[in-house]
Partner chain sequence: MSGVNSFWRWLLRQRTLWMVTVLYLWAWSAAPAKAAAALSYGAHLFASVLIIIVAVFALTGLIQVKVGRDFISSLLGHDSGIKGLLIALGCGIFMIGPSYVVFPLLMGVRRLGARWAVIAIVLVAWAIKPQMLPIEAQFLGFPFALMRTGLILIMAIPLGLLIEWLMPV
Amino acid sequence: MNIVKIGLIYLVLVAFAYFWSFRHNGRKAAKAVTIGAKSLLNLIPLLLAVFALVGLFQEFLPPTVIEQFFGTGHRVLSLITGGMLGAISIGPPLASYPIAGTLLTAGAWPPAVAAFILAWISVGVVTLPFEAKVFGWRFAFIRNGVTLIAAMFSGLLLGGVL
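Structure block, one chain, which must be in the form predicted alone:
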């Protein structure tokens, strides 16, 4: 199904939910609209940055480069690259999905892309010093290492399903 169609389906479902909410309790529905609008305004800068980054990926990273580092030709290297790139990436998980979609479109191996997303969400190389300060260096290194391995293994499993 096309992403535009999925987006329209979500919009229709949300519109029905708000219609029902306004009929059921107009004051709470109005408060929900205000909260939703504030959330949207807070997300706009992030969304613009993510889509600009996706544009850079599509324009400056030719599919041959993506296939070389993320393709099926070097599966182990692709999986490690995907996991490591996700581990050093920063930002909310929402930002990883358009980038992952670009990688898949350019010919990346699905397990490597799954490892990229899972590592982005669960491994915290950038936040390692803070985590170490709170929990200790040993714990932080072990947790990040185990999580990175788990992200790559899960990528393989998800790749088998896809």
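Take the two forms, superpose them, and find the largest set of C-alpha atoms that agree within 1.5 Å; that set is the rigid core. Please read these numbers as outputs of a predicted model, since none were measured by experiment. Numbering follows the first chain given and starts at 1. Compared with the form predicted in complex with the partner chain:
- With a cut-off of 2 Å and the rigid core superposed, A17 has a Cα displacement that reaches or exceeds the cut-off between the two forms.
- Once the rigid core is overlaid between the two forms, F51 counts among the residues whose Cα shifts by 2 Å or more.
- Once both forms are fitted on their core, the CA shift for G107 between the two forms remains under 2 Å.
Show the form predicted in complex with the partner chain, please, because up to now only the form predicted alone has appeared in this conversation.
Single chain only below; no partners, no other molecules.
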């Protein structure tokens, strides 16, 4: 299911919730619209910046360049590189699977590839400013740091089945 369809499903469900809310208590529902709109407008510049940054990563750090960094010679370095590159990459998990498959066939070390996928899905360096703006820098750093370490540790365990 693509992201636009998912968005439409979310939107229809929320629209139903608002419909019910307006019937139940119009004033509270109108207040909810104001709160939601204000929060969104407040974060729009940051969202625009993050998506523009995603575009830069996509163009100036393509998967072919990423592949060059996964050697099997220095395993610890490969594992760290896998985790770090997964962390700075952004996109749906679906996009990480074919890249990981390509990395494996290109001879990358399996635990590094596993760390790459886990970090891709769970760690977000590009979205870090947004996460920090919402939750505060401390939570954003701790969550991403702990998850990155967990991704590399799990990569070591999972690499064996690749």
